[in-house]
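Next up: a single chain in C-alpha cells, the form predicted alone.
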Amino acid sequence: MAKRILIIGLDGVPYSLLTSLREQGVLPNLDSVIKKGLFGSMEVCLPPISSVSWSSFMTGKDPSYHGVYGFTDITAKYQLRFPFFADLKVPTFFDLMGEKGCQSVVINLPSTYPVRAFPGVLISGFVAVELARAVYPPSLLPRLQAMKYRVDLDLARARSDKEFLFKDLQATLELRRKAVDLLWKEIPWTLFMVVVTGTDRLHHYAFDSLEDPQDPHHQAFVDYYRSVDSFIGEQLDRFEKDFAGDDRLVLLLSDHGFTGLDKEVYINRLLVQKGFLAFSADNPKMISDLDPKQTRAFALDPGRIYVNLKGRFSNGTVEPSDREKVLEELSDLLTNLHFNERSVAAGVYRREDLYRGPLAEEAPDLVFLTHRGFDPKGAVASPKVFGASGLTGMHTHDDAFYLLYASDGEVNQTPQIITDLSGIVLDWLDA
C-alpha cells in the first residue's frame, strides 16, 4: 500500500491562538482532525525566526548543523549577506525521500530561495525575489505567471493600510488555492506541501485587532481563519478523497508562536550608548556602517549579537583571550535592561549553551530571548533604545503548534521542538 503525506504549513500561528479560536468555534475543519490526531505546543530553535524554523524543519538540524542563523548573514568584512537555499550545510527531508525514488510538491516554503534541483516541484517562499528563480522545474513558470501567482502581499501597503490588508490576504490565499489546484496531479508525488504566510503578515500588522474585540478590523482577523480553515478543508478533503486507498499521514505545523508587541528594542542603539559599538556614517543605514575599530560587540535581527572578535571579522578588536570578559560585560547590561520597571530580558543565551554542531563558531556569541511584548531589533537607525516601528505583534519561541494525524492511527512520537518532525516525517515513511 502506497503512503503519502499532506503538510500544511500555517506561518507565525500559536498554539494558544489555535485553542481560543478551536473553541469559540472558528475552525471547525482543524477541530475535525484534532479530535482523532495528534495536537500540541512545541518549541522553536533560537533565534525565532521563520529562515530558522523552516530550515530547521527541513533538515531536523539546529543551525550549527544546516547553518542559517538569520534572513541575513554577516561576513567577515561586515558585509550583510542573504543565505540561499542551497546554503544549507545539511541534506533536508525532501532530499532524503528523493533519493529513495519519492517527489515532493512544496509550495510557499520560506528559506528555499533560490530553487535549486528538486526532487519534484518546488515554489519558493519568502524570500523569493524573483518568481523566475523561485520556481523549479523552470517549465513551471509560464502557467504561474499567467495565474499571476506572487510569492507575498504588498508588504508595504499592507503594514501601513489595514482595508488593504485583509484584502490582499483573502487575494493571497486564493492565489496557494490556485497553485495547489494546479500542482495536486502534475507529478505522481508522495508528499505534498503548502504554507500559509498571510497568517504571519496578519499577526505583525494586525495583532492588536485580535486583541481588542471592539477593533473595528477584529471581525475580519477572525474571518481571515474561517477562510484558512476552509482552505485547510479543501486540501484535507482531496488527500482522503484520491488517496482513499493508501496509507495517509496528515501535518500541520507552524514555525514560530506569537504574541503582542508593546515595544521593539533596538539592541545596536544600547551597545552605542554603552560604548560597544561606533559607526563610521553620521546617519547609518545598516550594520555595515560600522566603524570596526571602535566596536567591540554589534547585533543583528532578531536579538543576535557578536563580539567584534580578532581572527573571526577582518578588523577584529577584541582578543580571544577577552571574549569572555565582553561577553560577561554583555550579559550583565542586558539582563538589567528595564522599561518602566518591567524586566526585558527573558533569557541571555551564549552560543556554547545553544549550539553543539560543526558550524558552531558561526553562531551568534550571544541571543537575546525578551520577554513577551519587547522585541529585539538589530536596526541601526533608532535615536532611541525603545521604540515603535508600526508593527503590532511578535515571534516567541514557544508556542508553535503541530496537528499529526495518520489514516491507520499509528503516529505515536510528540515532538518536543521543531527539529522533532523531520524525523517522525522520515520514520513514518520508513525512508
Contents of the next structure:
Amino acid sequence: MAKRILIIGLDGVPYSLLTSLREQGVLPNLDSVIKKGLFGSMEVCLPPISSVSWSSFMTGKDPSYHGVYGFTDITAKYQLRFPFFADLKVPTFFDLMGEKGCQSVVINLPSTYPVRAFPGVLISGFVAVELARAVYPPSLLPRLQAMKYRVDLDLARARSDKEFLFKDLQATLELRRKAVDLLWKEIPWTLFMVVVTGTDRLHHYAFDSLEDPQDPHHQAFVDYYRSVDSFIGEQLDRFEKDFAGDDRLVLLLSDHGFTGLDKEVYINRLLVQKGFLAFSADNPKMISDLDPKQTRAFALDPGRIYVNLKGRFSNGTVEPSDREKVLEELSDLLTNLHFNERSVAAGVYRREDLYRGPLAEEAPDLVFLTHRGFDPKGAVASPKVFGASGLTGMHTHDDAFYLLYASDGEVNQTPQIITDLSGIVLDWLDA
Amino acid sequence: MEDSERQRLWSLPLEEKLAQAEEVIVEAFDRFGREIAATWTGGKDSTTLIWLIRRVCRRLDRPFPISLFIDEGDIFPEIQALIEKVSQKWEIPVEVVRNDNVLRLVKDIGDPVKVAELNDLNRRELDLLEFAEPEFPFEPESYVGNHLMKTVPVKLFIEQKGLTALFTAIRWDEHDARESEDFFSPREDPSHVRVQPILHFRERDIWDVIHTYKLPFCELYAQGYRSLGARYNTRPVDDIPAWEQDFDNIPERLGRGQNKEQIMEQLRNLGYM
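To test you: the structure above is the form predicted alone. What is the structure of the form predicted together with its partner chain?
Every component of the complex follows; first up is the chain already shown.
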C-alpha cells in the first residue's frame, strides 16, 4: 500500500491557545483530528525562533548539527550574515526521502531561501525576498506570478495598521490555498507540506487583541483562526478523499509558542551600561557598529550572547582562559535582572550545556531565556534596557504543539521536542 | 537586435555559434586594432572567450591583446590557480587591476572603510553614486563595493591604456536584462565599446565547448558551483558538477549573492535586528 504524508505547519501557534480556542468551538476541523490522533505540547530548540525551529524540524537535529542559530549570524569580523538554505550542514528529511525516490511538495517553509536543488517542488517561506529565487523548479514561477503569489504580508504596513493586517492575513492565506490547489496534482508526491505563517504575524502584531475580549479586533483575531481551521479542513478532506486507498499520516505542528509581551529587554543596552560593550558610532544601527577593542560581550536576537573571544573574533579581547570568568559575570548580571521587582530571567544557559554537535563552537556562548512577557532583543539603538516597539507578542520555547494521526494507527511515539518529529515521520514511512 | 535574429543565433549548431563568435572577434580587431583588451574573470565564460580570441589571433598571426583580471579583494584561490596555470600554458599576458587605495585599508570582508581615509578619486566616485555615509563595510559585491572594486579599476585601466574597446564574456541567457545587449554595445564613462562575442551561447553550449575542446576550467565547477563571484557571496548550487546539473530548472546564478538590505528590512518588521 502506498504511503502519503500531509504536514501543515502553523507558525508560532501555542498548544495552550489551540486548546482554548478548541474548547470555544472555533476549530471544528482541527478538533476532529485531535479526537483521533496524538495531540500535545512540545519544546523547540534554543533559541526559539522560526529559522532555528524549522531548520531543526526538517533535519531532526539541533543547531549544533545544522548550523543555523538564528535569522542572522555574526562573522569573525562582526558583520551580520544571513544563512542560506544551502548552508544547512545536514540533509533534510525531504532530501533523505528524495534519495529513495520519494518526492515532496513544500509550500512556504521558512528558512528554505534561496532555493537549491530539491527532490520535488519547493516554494520558500520567510525570509524570501525575491520570488524568482524562492521557487523550485523555476519553471513554476510564471504560474505563481500569474496568481500574484506573495511569500508574506506587507509587513511594514500590517505592523502599523490593524485593519490592513487582518485584510492581508486573509489575502495571504488565500494565496497559500491557491498554491496548494496549483501543486496538489503537479507531481506524484509522497509528502505534501504547507506552512501558514500568518499566525505568527498575527501574534507579533496583535496578541493583545486576543488577550482582551473587549479589544475591537478580538473578533477578527478569532475569525482568522476560523479561516485557518477551514483551510486545514479542506486539506484534510482532500487528502483523505484523493488517497483513500493509501496509508496516510497527518502531522500538524508549530515551531514555537507565543505569549503576550510586556517589555522588550535590550540586552545590548544592559551590556553597555555594565561595561561589557561599547560602540564606535554615536548612533549605532547594527551590532557591527560595536567597538571590538572595548567590548567583552554582545547580544544578537533573540537572547544570544557572545563573548568577544580571542581566536573566535578578529579583535577578540577576552583570553580563552578568562572566558569562564566573563561567563560568570554575565550569568550573574542576567540572572539578577529585574524590572519593577519582577525577575526577568527564566534561565541563562551555557553553550556547553545546550549544544553537543560538531558545530557547537559556532553557538552563542550563552542563551538567555526570559520569563513570559519579557522579550530579549539584540537591538542596539535603544537608550534604555526596557522598552516597547509596538509589538504585542513574543515567542516561547515551550508550548509549541504537535498533532499526529496515522490512518493505519501506526504512530505512538510521543515527541518531546521538535527534532523528534522527522524520525517519527521517516520511521512511519519505512515501517 | 531583433528578437527573431536573436532566436536564430540561439538555435544555431555549436560549430556555427563558434564561427559567429570568431567573426565578431575578427571584426573587433579590424575596428579597434590594438586598442582592445579582454577581461578574464577565470570563470567558464571568459575562459572560453579567451580561448576563442587566442584561436583567432593564431590564425591571423597577431599578438594576443592584453587580458585584464580584476582583483576585487575576495578571489577564490581556485580561480587564482586557474588563471596562473592557463596564462602560462596559453602564453597569455595578464594584467591585474585592483583598487589598491581601498584594499590597503581593509583585510577581510566586512572591515569598515572610512570614506575620509579614501583618496580623492574614490571619494569622487562615491559622490557620483550619491553615497553620503561616513563609512561602509568592505563587500566587493554590494552596490558601493562593486563600483569601487570593479568598475573604477576597469575605468582607470581603459583610460590609462587608451583603449576604445573591451571584450567581455556575457551571455543573453544569464538574465533577462541582458537581452538588450548586442555584439557591439557602446558604453559611456569612459566612452568605449563592449565587444561581446559569445552573447548567443547558452550555458549548455559553454560546457559543450569546454568538454569538446578540452578547455581548462576552475575546479569549483566540479564541486557544484554554477557561476563564480566573490568568495564571500558565492555558494555551490548542488553537490554534483555544474555541467551535470539541470540547466532548465536550476538558475545559473542561484548560488550568487543575496539582497541583504531587503532581508534586513523584513527582519526589522518582525522586531529583529
